[in-house]
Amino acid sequence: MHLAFDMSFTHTDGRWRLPGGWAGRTFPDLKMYAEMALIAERARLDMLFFGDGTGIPDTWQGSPDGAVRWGVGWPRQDMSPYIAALAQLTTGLGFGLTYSSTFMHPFYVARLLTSLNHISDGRIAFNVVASSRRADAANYGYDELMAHDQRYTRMNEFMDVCLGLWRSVTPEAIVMDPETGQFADPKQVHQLHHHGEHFDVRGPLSAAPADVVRPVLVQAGASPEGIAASAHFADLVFAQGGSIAAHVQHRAALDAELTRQGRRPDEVGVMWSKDVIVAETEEVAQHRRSQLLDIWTPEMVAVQLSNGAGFDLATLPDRFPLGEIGERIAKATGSKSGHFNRLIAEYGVDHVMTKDELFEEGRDRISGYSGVMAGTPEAIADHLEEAFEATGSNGGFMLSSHGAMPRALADIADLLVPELQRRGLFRREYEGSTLAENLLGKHMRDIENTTLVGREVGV
């Protein structure tokens, strides 16, 4: 199995003040990410992955008050410098970057990608994200949110322009030639001339060609345009966590796209999100686990919740239909809320709440409590082997944990991985050099001639 580590959240929601967490450095430290960031090579992980939001979360109250206040959310930093300085002190590792195809132009994230995978030596990964947050949204111009399935079909459309560009000039234009002076073949550059319903795009891509074609696509989507679009150009899939019988269910919805779509199943792994506390004893991981409760204030859970729904909580009635309240979230926003869909599936349409019970129950999740695995090494393996398994063993695990930085990431890296190791389940040194032949298990120009060619992109 293939295992990364979500860094999306290490600094933000209360996790700073965590006992056992760093002392004397705060966020955005480089030194801190840089101790993760060999923490991690230490354990051969696959990679670091950086989740990303370019607004303050301001949905709770119609203010961002509350999230400035406890730190929800924010701040962020743009991780592409930090990647370039990290790829300097590791040689394995690969770095995960989220930019949104919502709101960015597919130029400026092509060729940036193309800059990060020359610095890093083709250790980069790509996280396509369809934005869904007003606050987002507000800071680029947008005075209301795309609807859900115009994001995907942009999505699809700034993928294909990226796919494009990355392809518009080859790895062999590049001659030097000193005795004619001649720098480069003009036959190996091509314009793009795209013209879609999203982008006007001549091309070529400025940058010059990197080794590695382009770098590893993830997406994230689970709704049925989220998969369509995972099946159109991703590498791998990111899914969210939940029960195995789910996740059989996800990769079941993958696959029949994938086939639909001319892709062979096999040729796309799936990273389930997992939570994880792991400890030397149950004992030990259950008291850090029961301190995840201890940092989430009534505003911040407010916050929170309001964020990840799109929809301020604050003007729900004293009790209410989930049903109900979940089809005014989906019309309000354009999209599901996926925490009202996890309620409605566990206690019905019909099942009356109480706002009271609705933030007391979305405190044990966001906090982590409900959520997270808090274990030995032993019990969390036997977890991830099972899951693993299940869904065709083809993927692996992209963890995260609610618990202080950098002990979390350190006990992952000193307990779980060696378990894992022993049952045969993980590697004990890094097979290739890039991110695509560690993570995938392919160089990047022989995905590219299986996977994508034939694809009409505009070259």
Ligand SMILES: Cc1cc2nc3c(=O)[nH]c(=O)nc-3n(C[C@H](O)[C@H](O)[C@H](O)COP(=O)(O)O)c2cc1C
The other form holds:
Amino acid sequence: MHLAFDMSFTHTDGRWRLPGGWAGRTFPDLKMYAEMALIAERARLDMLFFGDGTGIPDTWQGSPDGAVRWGVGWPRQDMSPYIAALAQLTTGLGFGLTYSSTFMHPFYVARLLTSLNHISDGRIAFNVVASSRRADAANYGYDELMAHDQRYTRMNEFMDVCLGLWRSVTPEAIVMDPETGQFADPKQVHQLHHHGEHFDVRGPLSAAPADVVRPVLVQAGASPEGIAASAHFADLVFAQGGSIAAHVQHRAALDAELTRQGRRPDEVGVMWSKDVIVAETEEVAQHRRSQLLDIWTPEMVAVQLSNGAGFDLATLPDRFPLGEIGERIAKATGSKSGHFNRLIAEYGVDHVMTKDELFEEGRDRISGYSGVMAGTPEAIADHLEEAFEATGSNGGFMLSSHGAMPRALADIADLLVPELQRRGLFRREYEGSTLAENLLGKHMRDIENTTLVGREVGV
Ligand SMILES: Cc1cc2nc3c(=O)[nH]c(=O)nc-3n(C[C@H](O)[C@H](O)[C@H](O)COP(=O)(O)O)c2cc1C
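We have the form predicted on its own; now please give the form predicted together with the ligand.
Next comes the full complex, and the chain you just saw is listed first.
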């Protein structure tokens, strides 16, 4: 079983004022992240994961004011320099970094990630996201978000370019022969000549090749297009939490698509997102769970729900059938996944909700109160073990916590991890030194040589 910890929102959405949080240190102090990285490495977690989005949530009332006032989803740093620093403090822990294929350029991203792979000795994962928010798009010159299927077409092309660039200079290219003075072998350096719908990139990559060739590639999109993109290039999939039955369904859809694209389903693990609060006793865990509600003001809820839906909930009538709102949201975002679609799945399209009910239900969910697994290490390990086995024991969990940091992570490290180790489900030592070895169980060079042979990707 593999375990990562999601740091995407550990400092936002009011968590900074939960009891048990940092005293005297605040975001974006590097020391705060250093402490988290050391805790994660002590627990032998596979990686710390940093999600990203670049816009301030501004859907609620068409303004960023609410998000700014309460620190909802804002502020967020570019985590690449942080990762460079954290890599110097650790030797086995991996780092997952997120960039959007809709807004970034593949040459820039491929070069940056190769540099980070040098700095971290091969401990980088790239979480490729299509982005689904207009607030992000507005920072990159778009009035409207690109259509959903276009974003995925672009993602696939973006990754073809990145893979081509990572393979355009082989690790054997650098010869540095002191006798002749020859630096590199031109035969090991190739131009790419990529001309596609979205990008024209000649190559080769201008960075020195990393021993691990490329980062571990992760993708989380769950629509049919998202799953097809995962099958196209991902080493690993991130997937939403939810019921074990939903995991089994998701895994089956991914397996079918992998097979359709000529890949073996066992090549691609899934890390299921699980929000947890672990404590020594059930009573303490439930007490900490109830504290999550205390920090959410009504405007924070409105900002967060509208942002998640990509739809200004201030415009809702007092009562509405869920299906009608679901359709408006799908039109606004092009996506059929997310919070409202989960509500529709649970209550049905004809269910009529009031605005107050929606906000109350929403507060319970987004605060983590209703979705979090709060309990003893034994109870949480039972659930993880069951979900892991039901989905083919391939991958693991992207743990997150709405709880106070760093205590919530320290509780995972000191209570949950030892319980999983006792059950023989989780490592006691890192198996290798690179992220591919630890997370995927193979050298990246072997993955490159075997799993992608015969596929028309890159050079
Ligand atoms: C564990 C996890 C992490 C994610 N991290 C990000 C992120 O950092 N940035 C982002 O824009 N989207 C993130 N997403 C959202 C997905 O990339 C994707 O846009 C979403 O699941 C909708 O995909 P779909 O339109 O294919 O259904 C994440 C999803 C999951 C499950």
